[in-house]
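Given as structure tokens, the chain that follows is alone and in the form predicted on its own.
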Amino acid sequence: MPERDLTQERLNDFVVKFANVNGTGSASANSLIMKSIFRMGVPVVGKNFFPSNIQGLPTWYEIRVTREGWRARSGRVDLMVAMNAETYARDIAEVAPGGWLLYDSTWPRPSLLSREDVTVLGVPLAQLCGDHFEGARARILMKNVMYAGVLAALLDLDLEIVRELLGESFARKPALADSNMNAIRIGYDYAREHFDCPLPIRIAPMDETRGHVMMDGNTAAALGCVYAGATVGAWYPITPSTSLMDAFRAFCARHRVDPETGRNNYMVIQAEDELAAIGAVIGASWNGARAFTPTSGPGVSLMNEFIGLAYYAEIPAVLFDVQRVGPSTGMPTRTQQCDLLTCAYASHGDTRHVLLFPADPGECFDFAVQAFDLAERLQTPVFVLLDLDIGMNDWMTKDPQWDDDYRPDRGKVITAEMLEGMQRFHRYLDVDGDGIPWRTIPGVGEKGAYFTRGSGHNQLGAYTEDPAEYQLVVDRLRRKFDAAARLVPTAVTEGSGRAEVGIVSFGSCDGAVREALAALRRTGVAVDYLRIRAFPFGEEVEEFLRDHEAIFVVEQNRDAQLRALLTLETAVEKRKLRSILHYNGLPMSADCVVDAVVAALAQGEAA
């Protein structure tokens, strides 16, 4: 994308990046800036890049202010807040020509003046903190709050909104709210006295955040689990999914406690490992509870055997895979979409699993509810595949909506009254011809008893090694999976439908792709877009692939897993598919898509 002239006033369209030391309390100050911008009605997104191991290592937080509401990274930095001496060289190198770098000038750094195309703003933060606050820890924390005050002046933030946010954060400790506001005011006044404020990049109030909230996907998914009626969660802690269970526990502690007895109406189990976690989920689901586990790629690998059991024994289960960078331990605090094939065919033998692909926290909420309905209707494991970018970063998303008339879809569950009218119950018999048998909940009646097994069984539920009987059951499982294509969320399309070139993507790539489409349209390039929201693929996916001569498949992994899945599971001609891959662990930007499409068109690789 073309370079922008930062000397010209640019309202609500820039990026601020914070370079901090992990463990210094900077997250609160950075979040205060982002929330203040949001409260001023201006669309904003926040991306956190943090280390996976110990306190004291570098961490970065990136705020993109975007009046047009784009949700991807921009791929550039206009203002760098450099608070980590160890990364100064790297940080100043990231600043776009004409941009600014803010640092603590208590200790002068001549090397920061090495770029003539960057304006360096020095503020003696440590010295100011030493003059106004007591105690080493307080001075460290207040230094972060003080640079937030400097930014409030530079970016023209509303100080009353800042004060309001501090009051909310420290509602039970008003003295802390006052001391934080004092630090804000010190930084604000220093900037106003020593710099031309505001900068050409600044905030102007808008009204574009009404009806939206700032939320991460893990919190949204946890809230969806509560609304779906989930009462059992089992997990083994793993980055980046642990906060999903933390949020679920917090929601349940507020809303799932009997007001009369004080007893919890939920259970959260921290298991000894991922295998035990999925085992607990399967046991709870078999007993009629709605149960789930959040994990990441390494956890899914360990769960494979039990996932196969749930698939073959036809027990509902919901798994949230918050994907991170692999293989092996990989980079646990970086994002990727690298578990697609692992989840689609998890376990040994012939298995296919239902996958849902939310694109933002709003869909994390919605798809969490749908996942439980699908798992029980289809009597099978259902995966919700988000990633670290969606799960742990700050997104502006529409306020989740709820239909009070919603009732959980428990699927084909035989009641005690139904059992009374039956001569005999056969657990795996397809009586309706849709591939889905009827099930019972333990304890509903003696006629509903059956033996659950992961070994060979026939349609009556009895053990078998008879080839014909075995094949009858696994063929029905395949028919059930095919039927799921009509039940899962349909793909979303954008464009005229007449362009020869199409883009196919899924999940968190959506923000970058949509921004890229707008950039391509401005250059006269017409592209249709299909966002896949689930597997198995519906007929609309087949139609899109059939109707476009050249198709770019955009995904965040090295081995083109979505492209491979499309090749395996649809009738698309392989020659049509061209990969656009991003897999360095950082959320992708629109530039990645635009550059690849433009280059292919220039070389005549696409019509």
Contents of the next structure:
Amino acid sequence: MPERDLTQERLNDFVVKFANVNGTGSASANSLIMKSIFRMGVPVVGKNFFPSNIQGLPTWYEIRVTREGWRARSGRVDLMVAMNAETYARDIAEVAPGGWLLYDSTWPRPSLLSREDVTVLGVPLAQLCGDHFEGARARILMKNVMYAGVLAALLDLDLEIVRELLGESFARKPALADSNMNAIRIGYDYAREHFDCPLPIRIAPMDETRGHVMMDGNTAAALGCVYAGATVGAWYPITPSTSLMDAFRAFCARHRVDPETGRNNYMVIQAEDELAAIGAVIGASWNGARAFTPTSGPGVSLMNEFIGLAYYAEIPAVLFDVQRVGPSTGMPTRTQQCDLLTCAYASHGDTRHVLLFPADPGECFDFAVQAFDLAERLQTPVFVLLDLDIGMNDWMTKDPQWDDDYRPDRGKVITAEMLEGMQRFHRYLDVDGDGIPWRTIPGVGEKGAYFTRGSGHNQLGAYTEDPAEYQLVVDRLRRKFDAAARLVPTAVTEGSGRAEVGIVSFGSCDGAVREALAALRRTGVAVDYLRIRAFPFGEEVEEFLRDHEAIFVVEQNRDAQLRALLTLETAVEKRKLRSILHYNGLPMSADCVVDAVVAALAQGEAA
Amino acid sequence: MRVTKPRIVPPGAPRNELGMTRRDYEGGMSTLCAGCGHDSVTAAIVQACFELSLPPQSVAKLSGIGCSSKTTAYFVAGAHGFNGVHGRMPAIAAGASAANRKLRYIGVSGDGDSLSIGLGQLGHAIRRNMNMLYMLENNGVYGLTKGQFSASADMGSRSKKGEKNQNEPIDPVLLALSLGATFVARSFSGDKEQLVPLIKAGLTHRGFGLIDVLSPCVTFNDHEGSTKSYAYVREHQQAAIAADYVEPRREITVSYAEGEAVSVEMHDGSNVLLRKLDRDYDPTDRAKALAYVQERVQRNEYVTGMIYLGEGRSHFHDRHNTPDEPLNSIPYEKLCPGSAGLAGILSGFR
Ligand SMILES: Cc1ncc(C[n+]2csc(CCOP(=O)(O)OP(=O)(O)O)c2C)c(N)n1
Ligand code: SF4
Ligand SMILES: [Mg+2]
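Form predicted on its own already given; the form predicted together with the partner chain follows:
Full complex below, order starting with the chain above.
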């Protein structure tokens, strides 16, 4: 391959955005393009901006091609695939100077779609579809496939890979694979004939995606539940968590049906509401099964009473909160990290909960497994806090790894054999001095029977209203929680540890923050980074806060909930923590972090 | 305060097949008001478990919140118990049953717990035909919060302070019949003869069994003008069907004239013999049962006995196609697809 100027051509470094109408089948065309790029070995980031609606409203899909392997969105658009006439005006406005816009010129719109610094590429897609395909539905679907063909020419995609992907999607309907490939061809040939292909923004094969998958976090978390040995899932459908249970069911249908008996080694209960969903999880965990519920903010609000019961009666439970924009119904299809405080202290009375913060689908898998181990080890609810961005977008993520020696940590469970050798069993006695009592599973035997209640109980498990007895139990619960800080995933740090400026963040902010760190370093600003992965906070969080004078806390909510939690739960001085907040519902980009840090440093506020 | 009862067994006390006495099925000392109907229901549960020779650890006791819900602590001390949150016992039961289908689940609830805050959960437990016996200790009031009308209070019934109830009652029996319950009974805490066999049949039934037990609250709803007082219930109770529980392998010895009795075989080979006290009644016909009860309700009569029994319907576990072995005891190796499985799964995501 001849040497080219990579920076100028923006080879493998650009953004294509698709403006579609939802319900028209565009998703598969867009994912075909993304997967083709991925299979060509080039890192990609895909973000879906969809409405809370089933059919007829505008929807966008953004593919960032990033040879550096960045994981956030970039914020700019180089090529707009404008397939929704309703949004032409705003779509063309969004294109970066020097960029391109592709549209269906069957109905030419020369005056609306005109900008001096944007090249408009018209392809008469509808007309071509009309000429080549029969039936209204087929014509609509083929129009999507055809623009994928146009893009294949414009971006120099490998047509063999496109063909292979179509073959896989239509493995059972080879005729469909052929007609789809035909549509690709028509688009491809048209583009080659009429435009100067490929564009300067184009794909050249790399080898940077080996050992990675394109997976969304809900799927990864569901897979984690399967691998953790969860047998009971209970839920009430809510965006953006629904696909987690859909994925769990799909995995179970393939991997959990007993080959001999045809029976299901799992049960998914579609509850009547989230109160019932968490109740079923608690009942199942109490009874010795690994159980979980996926939900989102409104569901967590409903679950509050039961969460307090599980905390106080010490019953394991695993909750996945795939956060969406609040308050109230908010924007169900947009992303935020807005349930941090509500989950940390969910339910009335003195309660506090273990939270895990995966930053990508790979961690969703790992943390799902760890969540069950922690819930059973600590006998308490554990929340895995995803958000819509991690949960529903396809991320390029390292292959999840599995160690076949893994065995679930069921925590302190007294078996029938152990009971035989015991004088008496008391449910809430701190026999080991670590704040964690022993439990029995119903059915184990009369000697192991105890009464579970959310009302006052003493360390022997009996009802109490005695001040000292009550306090003994809740003080132990507090000690147990503090001990959890040593069991949860530790924070990840990056940098020398001696930079004056520190950035603290968590969850899906990670991609944007890492990209921002590189940009800041390029301009000579040294920054250390701490990515918190769990609550309660470990000693390493305390240290980082102590060792840095100026700290930016990056998060996706209006009220700086992570900052609030840090000021409540660590010794950090409030004045050291500055917020960088992004909460408009779209996944954040690095600019937002870079700009805020640069501005603060310029004002001399931070250093 | 929990008071443990001394377990002194009088010599010569009757023993069941497991060699256990009735006392072995008792629980902690009741802290309810003396004379509370709920204590009689507790005693009937103890008697039924004793007569069925249930190993205590094979039972799980679940309840919500209320005076009635407290009673799970007062029977079968050797069983695990779970006093959950108000109105949400069915959810706990669903999860518990999912995890271990081998235990027998006895849920105890009140009319407030079941028909107000927990109406939704009760309805869905019925709809799922969950494997449990659900005892609704119905006194027409919220006992524990001191005497407010509950949703089962009859129109025009008077509170202790003299207020008149202005709302239509929700009748759990009509509710259960219309939602498709497969075992529906009504009884009276003061009628142990009737109640004990019903509990035994309910514990043997596969699927959801509801027993609505009129269980007067002596402290807040036992006065003149109440329709849930001992006196009123005694006077207005009309037994339509008597149920006799006949253990597996025992023969039905008494013979009845044609049309007087029906015998329903339960899944474990036992029989419930339904003696019709009213010849017109057919306890295996849902529509007729519904019409019959509805008509008696208009006449201010409480129809009691085994009101409807539809044995053999698919239940919670059938519908989920779960294995016979409880989910909580399937070896982990069977649950995890391992690294070999993972490679195949991941290939679909490239
Ligand atoms: C969420 C919630 N709201 C209110 C209460 C207060 N409360 C406790 S028991 C009860 C009513 C119980 O009535 P019922 O179920 O009929 O039981 P009974 O005491 O009559 O046997 C109420 C309202 C509560 N425990 N939880
Ligand atoms: S208040 Fe009523 S229901 Fe409660 S214990 Fe007393 S008599 Fe029973
Ligand atoms: Mg009541």
